[in-house]
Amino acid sequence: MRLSVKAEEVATFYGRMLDHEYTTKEVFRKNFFNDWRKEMTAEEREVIKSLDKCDFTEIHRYFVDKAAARRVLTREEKQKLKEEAEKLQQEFGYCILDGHREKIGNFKTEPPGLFRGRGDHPKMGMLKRRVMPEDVVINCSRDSKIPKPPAGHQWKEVRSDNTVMWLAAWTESIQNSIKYVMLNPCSKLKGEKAWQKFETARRLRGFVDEIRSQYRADWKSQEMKTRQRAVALYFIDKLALRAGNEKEDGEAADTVGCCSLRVEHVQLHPEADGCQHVVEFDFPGKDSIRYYNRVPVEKPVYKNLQLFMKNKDPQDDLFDRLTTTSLNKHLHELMDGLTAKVFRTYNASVTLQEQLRALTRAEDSIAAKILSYNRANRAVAILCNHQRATSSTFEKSMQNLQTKIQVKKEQVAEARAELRKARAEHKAQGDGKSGSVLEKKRRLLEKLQEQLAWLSVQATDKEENKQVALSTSKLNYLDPRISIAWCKRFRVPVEKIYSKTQRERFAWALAMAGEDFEF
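Can you give just this one chain, in the form predicted alone?
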C-alpha cells in the first residue's frame, strides 16, 4: 500500500524499531497506532484499522541494509563523513561567552520519532513531533550576531537573558517539558557550577551529625508534621530517595518520591530476611523506573510508619502533613543551599570513598583495581537506584567474551609448556642463546597471563553490571576528585576510569585533586 508522506514517515519510525523490545509492549503499540492514525488520510484510516495486520518487515529491512552499508564504507568515505560533521561542529557547535570561545553541548534539536521513555512510561510509543523554528526561543546578547532561521521561517522569540545558562529552548510535544541548548560540560562556566555543587555537598560533612541527631529527636515530637518530616529526612539520608513532586506540568506518569509516597507503596514486616522492623518499598520512581527495596530501619521509624498508616486507605498519602516545599524550606534552615539532591550527592560520594578504601589493595594488578573501582561505583548506583534493562545483546557478547577467555587459556597452557621445554634446554646447554630463548618465553607467558586476567575481570564486571547503570552516578553524583585522587594513590591511569570527553568535563578536578584529597 502506498502511504501519504506523513503516514509513511511515522511508519518508518516504527519499522526501524521492529527488532526492539519496545515494539512488543502493548502500551507502546497502542500509543503508536493511535498517533499514526492521526497522520493518515481519511482513505488510509478506512483501510488500516489494526496494527496486528500491518507488516513492517520491508521498512525494517531498508534500515538494516542502510546500517550494513555504513559499516562497509571505505576509509575515504568515512573520513569525508567525519569532515562534514566537523564542519557542522565548527559552524554551530561554539559560542562566545565573556570573550571566550566555548563549546556547546547539544547544538541539534531532537529529530521526530517515537517516544520511548524509561521504565514503564505510559506515553511510550507516542509520536514525538518535529521541532520547527517557530517553536524555538534564541537567547543571546543584544550586540551578538543573531543566527538566521531557515528560509521562510522565523524564531518564536529572540531574547537577551544573562541570568540563565541556556542558549536556545523549545517545548517538546510529549510531556510539554522545556528542552535546552546548553554549554558543553567541559566549558568553564559548567565546570564552576559542578565545583560549587560538590563543594556544597562537602560542606554538609560539618552539619550532618547535628542534622541526624535532630531528626532522631524529632521522631518523638508531639507534632505529627515534625515526626513525618523527620522520618522522610531519614529516608532521604539513608536511602538517597528523591524528595518527590518533581514531575513536569502535564506529565501523565505516576512517578513518586519521598514526600509523595502513598500507603500502597510501603509494607511493614515485623521480621523479614533475618532482620527486625523491615520496610518494603515498591513504587515508580523518576522516569517511571521501579524502586523496590526491603530495608531494616530503626525501631522508632518503624513505629512512626505504623502510626502514619493507621486508618488510611492504600491511595492516601503516607506523609499527609508534609510537602516538598515545606521539606526544602526546613533543609535550607538546617544548612544554606541544602536540598535532597545535596544529601544524595553527599551520600553517593561518601559511599564511593568508603568502598574504595575497603576494596582496593595496593598489591593488586591494574585490572583488579579497576574491578574494585567499578564495584564501589556499583554500590553507589544501587544506592541511587540507577537501573537499566539487560541489553538484548548481553548474552551474545558474554559468549564472545567467554570464547576469548577459552582461547587465551589455551594460549597460556601452550606458553607454559614452551617455557618448561626452554627451561630444560637451558639447563642442559647453559649457553647465552638458550638463556635468551628462555627469557623470551617467560615474557610471553607473563603477557598472556596478564591478558587472561584482564579478560576475566571484564567478564566479571560485565556480569555484575548488566542491570546497573554506572555512568549516571559517576558523572552527576560522585565528586570526580575522589576518583582522581584514588588513581594517583594507586597508580591507575586516569584514562582507565574517565574517557577523553569525561576528562575534558572534569578538567577542573584533574587540576585540583592530589592523591591525599578527602571528600
Contents of the next structure:
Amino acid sequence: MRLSVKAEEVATFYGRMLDHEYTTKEVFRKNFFNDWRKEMTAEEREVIKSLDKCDFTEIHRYFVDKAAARRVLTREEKQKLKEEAEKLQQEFGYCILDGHREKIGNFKTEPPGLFRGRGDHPKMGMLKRRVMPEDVVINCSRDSKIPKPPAGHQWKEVRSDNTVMWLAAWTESIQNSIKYVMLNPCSKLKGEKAWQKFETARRLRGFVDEIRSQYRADWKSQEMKTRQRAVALYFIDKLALRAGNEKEDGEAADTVGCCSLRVEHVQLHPEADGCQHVVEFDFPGKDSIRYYNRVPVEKPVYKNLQLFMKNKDPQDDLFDRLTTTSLNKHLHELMDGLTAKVFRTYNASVTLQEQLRALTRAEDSIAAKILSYNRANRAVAILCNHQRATSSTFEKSMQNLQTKIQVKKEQVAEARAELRKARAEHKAQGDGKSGSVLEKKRRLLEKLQEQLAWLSVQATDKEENKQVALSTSKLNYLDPRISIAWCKRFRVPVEKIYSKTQRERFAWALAMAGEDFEF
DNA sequence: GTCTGGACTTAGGATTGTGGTT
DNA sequence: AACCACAATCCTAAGTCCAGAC
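Mind giving me the form predicted together with the DNA, seeing as the form predicted alone was just shown?
Time for the whole complex; same chain goes first.
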C-alpha cells in the first residue's frame, strides 16, 4: 500500500526497529499504532485498522540494505562522509562564550522517532515529533551574531539570559519537558561546574563525622519524622542510594529511590547469612535497573524499620513523613550546599582513594597497577549499582582470551626450553656468538612472560567486569584529581586511565593535581 | 506545605571508530 | 580488503534540585 508522506515516515520509524525487542512489547505496539493512525489520512485510517495485519518487512529490508551499503563504501567515500561531518561540526558545533570558542555538546536537535522509554514505560512507542525552528528558543547575547533560522522559518523566541548555561531549547512532545543545547564537558564552564561539585563533596569530609553521629542520635528521636529522616540518611550515606523524588504515575516507569521506597521494597530478616538485623532491598531504581542488596544494619535502624512498616500495605511509602525537599532542607542546615546526591559523590571518591591505597603496590608492573585501579573503580561502581547488560558475545570472547592464554603459556614453555639449551651451548662453547644467542633467548622469554601476565590480568578484569559498568562513576563520581595523583605517584601514564576525550573533560584536574593530592 | 516548570547532572544502550586478524 | 571484537563516543532518557506561585 502506498502511504501518504506523513504516514509513511512514521511507518519507517517502526519498520527500521523490527528486529528490536521493543516491537514485541504490547504497550509499545499500542502506543505506536495509536500515534501512527493520527498521522494517516482519513482514507488510510479506513484501511489500516490493525497493526497485526501490517507487514513492515519491506521497509525493514530497505534499512538493512542501506546499512550494508554504507559498510561497503570505499575508503575515499568514507573519508568524504567524514569530512562533511567535520564541516558541519566546525560550522555549528562551536559557540563563543566570554570571547572563547567553546565546543557544544549536542548541536543537533533530536530527530523524530518512536519514544524508547526504559523499563515498563507507559509511553514507549509514542511518536516523538520533529522539532521545527518555530519550537526553538535561542539564547545568546544581544550584540552577538544571532543564528539565522532556516529559510522561510522563524525561531520561537530569541532571548539573552546570561544566568543559564543553555544556548538553545525546545519542548519535547512526549513528556512536555524542555530539552537543551549545552556545552561539551570539555568546556571551561562545564569543567568549573564539575570542579565545584567535587569541592562540595570534599567539604563534606569535614562535616561527615558530626552528621553521622547526629543521625544516629536521631534514630531515637521522639518525632517520627526525624526518625524517618535519620534512617533514610543512613541508607543514603551507607548504601549510596539516590534521593528518590516522587514521580507522577502513568507518566513514567515505576522506579524509586530512598525517600520513595515502599514497604514492598524491603524485607526484614532477624538473622540471615550469619548476621543479625539484615535488611533485604529489592527495587527498580533509575533506568529501571534493579537494586538488590542484603545488608546487616545497626539494631536501632532495624527496630525503626519494623516500626515504619507496621500496619502498612505493601504499596505504602516506607518513609511516609519524608520528602526529598524536607531531607535536603535539613541537609542545607548541616552544611552549605549539602544535598542527598553529595553523599554519592563523597562516598564514591572516598572509596576510590581508599581502595587505591589498599590495592596498589609500588613494585607492581604497570599492568598489575592498572588492574588495581580497575578494581578500585569497580568497588565504586558496585557501591553505586552501575550495571550493564552482559554482552551477547561475552562467553565467546572470554573463550578466545583463554585460548590466547593457553597458546602464550606454551610459547613461554618453549622459550624456556630454548633458553636452557642456549645456556648449555654457551657453557660448552663460551664464544661471543653463543653468548649473543643466549641473550636473545633470555629477552624473548622475558617478553613472552610479560605478555602472558598482561593476558591473565585482562582475563581477571574481564570476568570481574561482566555486569559492572565503570564509565558512569569514572565520569561523574570520581574526583579526577585522585586518579591523576595516583598516576603520578605510581608512574602510570595517565593515558592508561583516561582516554583522549576524558583527558579533555578533566583538563582542569590535570592542570591542578600534583602527586600528593588528597581528596 | 505543595505543586509546577525549569535547569542542570547522571545513566545505559546504540553507534561509530580502531586496530588486529584472516 | 573484509571482518571482527572491543573501546570510545554519541545519544537522549531519567534522574536531582531549585525557585516561584499559590
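Numbering follows the first chain given and starts at 1. Keep in mind it's a predicted model, so treat the numbers as computed, not measured. Under this definition, the rigid core comprises the largest set of C-alpha atoms superposing within 1.5 Å between the forms.
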*Would you say whether residue 448 is displaced between these two forms, judging by a C-alpha shift of 2 Å or more on the superposed rigid core?*
no
_Yes/no, residue 498 Cα shift of 2 Å or more between these two forms with rigid core fixed_ = no
